[in-house]
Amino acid sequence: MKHLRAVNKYFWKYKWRLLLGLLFVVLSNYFRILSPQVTGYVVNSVEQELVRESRATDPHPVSSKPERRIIRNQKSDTANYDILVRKFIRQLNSTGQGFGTKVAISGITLLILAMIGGAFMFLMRQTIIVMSRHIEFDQKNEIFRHYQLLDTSFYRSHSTGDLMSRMAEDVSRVRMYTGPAIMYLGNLLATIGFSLYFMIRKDALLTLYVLAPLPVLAVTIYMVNNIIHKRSERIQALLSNLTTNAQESYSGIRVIKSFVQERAMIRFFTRNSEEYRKNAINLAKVEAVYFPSMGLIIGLSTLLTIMLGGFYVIRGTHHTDLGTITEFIIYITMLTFPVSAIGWVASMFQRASASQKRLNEFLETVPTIQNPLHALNQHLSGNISFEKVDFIYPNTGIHAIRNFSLKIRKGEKIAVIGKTGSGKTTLAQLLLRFYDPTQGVVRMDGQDIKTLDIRNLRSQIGYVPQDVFLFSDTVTGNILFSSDQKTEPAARKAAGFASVDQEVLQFSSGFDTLIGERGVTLSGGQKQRISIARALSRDHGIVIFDDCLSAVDSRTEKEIINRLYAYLQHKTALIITHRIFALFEFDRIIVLDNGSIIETGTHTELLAMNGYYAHLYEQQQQTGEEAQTRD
């Protein structure tokens, strides 16, 4: 239960709704608890009327001993009734109404009490349940905001399906605690409290007898709830795995179909689903035995009420009358749902605790990358320097960058070339501060980027990632994702720089065409160019291209390079690639291998070295000639 303390701040935020809701719970049960007393009065009145009629028809009755005891207890003892019921009875008796009129008025009174109790029950739900919806809204937004703050390393070690499961399923279970569980707990305590109070006032010994089975109920609840708690945690973990499995299958459906692995994925999902089903059924079996057991215990209490109360009436002891028995039966009936709901409420508490524990694991995760206390907001001109930078990925231990030093002046166009795994993409992620160097310093305009405001830093850098991601939105929406302008002309201008504007115009709805999830409706080259257009939609002083032309043909590549050259005038550009762009006049070309610089210079200088760059260029030329021969 300690995990649920994290929700207390929401209870404090909506304290007036909570307090009003609990007040309505008490009032609803207060007016409901008056009904058994009015009913008991009516039953005793009927008994008295029958005795009078019996005496009127037989002036010389021969009363047996049991009958005399019944007659002695005919007069209803109203002293133990609620003050409102006592006033009602006194008022009714003082009017001198006939027996039929009294019964009719009592019936109308019971109807009015039921309506008042129902009205307060409506208000109870409108306050507590609505409060729980507000808390659910706030909690989901808190979790989503925290997800946005977590750094890249967190997402490398956690699956999307698990993140979604925690926000959807776990928050839903916590809502059951903040709403229904609190409401039913308050209702349970109020009903039991009022019932026990008036039962003990009426007949303490009979109350003790009829409620004797309840300690058995308490022990049963304690034992079963431990089982429910453990199995609920297991079920939540399995559901998270199931969600992850489904999410990955949907995202990778093209890969699954291309390798004809539908059946294998179905078998995998079925196996996970079967394990979830077995655990859920086992939990259902526990609950299936538990709730009927509650009904059995309540039934025993009702049986004891009728049996013991009947003996008292027949023998004329304990001042018990038929009205008292009727009241106790109604009290027991009213207690049936609250008592049987103890296990249900406890189960909701346990499940909510298990879910909140899972949520707290993420909410208590502190982002590795954080803004400094006095972050600097400054305009970046484009001077960049890496000073003896080393970087090791925290999750895998891969040493991606080794003793790397490089200075880039404002307006320079730098190409970073190297084979896969040489550390090219890591440089881009360090510049954007997705990670901090393990050793060394990265500076912008002479300032350590750790001292700069993260949002301000990233907003001044245009970035085209290697792994293209497009949202399920229109072409315009994707291109202008970070731009203040949301007009088609602005999107068309950026698309023109990326040489994709004419193709977009041929789509069914042009720039208003809806792109499928992750750009599934587009070709690889189109996705890359729209991603480039997105980075060029704002006037960034620094632009980073991370292997963003791998899916386009050579003709389109030349066209894009020509347009980019015009766009990148007076801007600092870092172009990461595994291919050589001989047509682009780079100020310097950096060749990486195993996280270190092995060659640096211009295109001509590197060819003259006859090293790795020259070898790579020769291979690329041969590949191009072979492709032209095949064409």
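Residue numbers count along the first chain shown, from 1. Predicted model only: the values in this text are computed from it and were never measured. If you superpose the two forms and keep the largest set of C-alpha atoms that fall within 1.5 Å, you have the rigid core. What changes on going to the form predicted in complex with adenosine-5'-diphosphate (ADP):
Arg90: CA moves less than 2 Å between the two forms after rigid-core fitting. Once the rigid core is used as the reference frame, the Cα position of Gln148 differs between the two forms by less than 2 Å.
Once both forms are overlaid on the rigid core, the distance between the two CA positions of Leu283 between the two forms is 2 angstroms or more.
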Contents of the next structure:
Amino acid sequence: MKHLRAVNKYFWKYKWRLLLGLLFVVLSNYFRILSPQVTGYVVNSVEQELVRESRATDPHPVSSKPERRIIRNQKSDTANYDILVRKFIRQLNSTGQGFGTKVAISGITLLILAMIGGAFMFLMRQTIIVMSRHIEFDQKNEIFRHYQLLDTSFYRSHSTGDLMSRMAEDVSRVRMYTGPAIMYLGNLLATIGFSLYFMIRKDALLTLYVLAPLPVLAVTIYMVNNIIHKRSERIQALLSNLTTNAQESYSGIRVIKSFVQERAMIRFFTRNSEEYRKNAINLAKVEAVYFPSMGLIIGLSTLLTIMLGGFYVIRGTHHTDLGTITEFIIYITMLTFPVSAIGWVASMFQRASASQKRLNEFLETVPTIQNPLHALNQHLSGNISFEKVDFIYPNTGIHAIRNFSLKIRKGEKIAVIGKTGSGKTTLAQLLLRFYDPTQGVVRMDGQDIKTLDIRNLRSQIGYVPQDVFLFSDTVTGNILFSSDQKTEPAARKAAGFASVDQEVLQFSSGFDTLIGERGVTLSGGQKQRISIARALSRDHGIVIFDDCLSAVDSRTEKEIINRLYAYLQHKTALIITHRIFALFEFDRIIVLDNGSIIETGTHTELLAMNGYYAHLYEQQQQTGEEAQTRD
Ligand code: ADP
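Since the structure above is the form predicted alone, I would like to see how the form predicted in complex with adenosine-5'-diphosphate (ADP) looks, so please show that one next.
What follows is the entire complex, opening with the chain shown before.
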């Protein structure tokens, strides 16, 4: 339960709403608890009226035991009622109305009491449940804000499904605690408190007997609830399997069809959904037992009330009358829901606590990349230097960069070439401070980048990541992702630099066309170029392209490179690639292998060295020629 303490700050924030809600809980219960007493009074009045009438017809009756009891109790039977009920009875008796009118007024009073109780119940829901929705909103925002702060290494170690379920399921379970559970707890305490108070005042021994089965009910419901919960969890897991299964079969439909695996997929799906069906039927069975067993235990309490109460009435002991029996039966009915809710509320608390524990673990995760205390905000001119940088990935222990030193002057265009896994992307990530070097320093304009404000640093670098990601938004929205003003001319200009403008104009709605998961299907090359346009949409002084032309054909590649010349004129550019762009005149080409520089120079110098670069170039020329002969 201690995990739920983290939610207290929200209760504090909405304290007035909570207090008001709890006040409504008490008021609603107070007005509801008056009806059994009014009903009891009516029953007793009827009984007394019958005795009176029989006396009127027979002036010399042989007084029976119950009759004597009725007469004896006439004075005392209202003494244990609530003050409001007593006032009402006094008022009613003083008006001198006929018996029929009195009963009718009592009936209307019962209706009014039910309406007042109902109105307070409405207000109670309006305050407590609404408060829980506010808390849910705040908590979701808190979690999302924290997600945004956490760095890339956190995302590497947590699956998207896990992150999503915290935002959705865990938060909604905590909401069950801050809303319904608190409300039902307040409600059950108030109902049990009021009923017990009036029942014990009336007849303590009878109360003890008739309420004896209720704890059994609470424990049974708690246990059954746990079984239901476990089975529901299993069903939930099966359902999510089934959804993933269906989702993959839609997105991978081309692979399935080309490998003629439709039948195998259907069999797989049927097997999974059969498992789901079995579990769901099992759950339905447990649920079917739930309500009848509740009815049985409640029925037992009612039976005991009538039996013992009746016994007392006949014997004329315990000051018990028919009104008391009626009153008790109504109390028991009123107690049914709160008592059964004990188990329910307890399991809601348990589940919320487990969910909040998961949320706390996540909220207490501190980003490894922190903004420095006195962060520098400065304009970066584009001088970059890596000084004896070593980097080991913390999660895998892979030594990706080894003793790497490189000075890049403002305005230089540098190509970084190397095999897959040689550490090229890692260099880009170190520059953007997605990770900090294990050893050595990365500097910008002579400043260790750890001293710079992270937002200031990243906002001055145009980065095109290797894996393209487009949002479900328009082309303009995607290109001008980081700009506040999303105007088409600005998007068109950036698209022009990336040589994708003409193609976008041919889409049905041009730059307003929706792309991403919900939008038109783009080719790999188009996606890459829109992603490039996004990086070029702002006038960054430093630009990093991470192997972002791999899906572009050689003709488009030439076109992009020509246009990039114009864009990159006064900028520092780091172009990471596994392919040689012979056409682009780089100031320097760095050849990377196993995290270290193995060759460096211009295209001509590297060819003359006749090393790795020359070999790669030769290979590329051959495959290029082969491709041309094929064409
Ligand atoms: P390149 O860009 O040249 O293909 P990378 O910089 O992506 O190379 O990777 C360098 C090495 O670091 C590889 O061995 C790769 O497996 C490893 N690596 C890359 N990213 C991660 C990561 N997030 N966590 C752990 N290891 C990684």
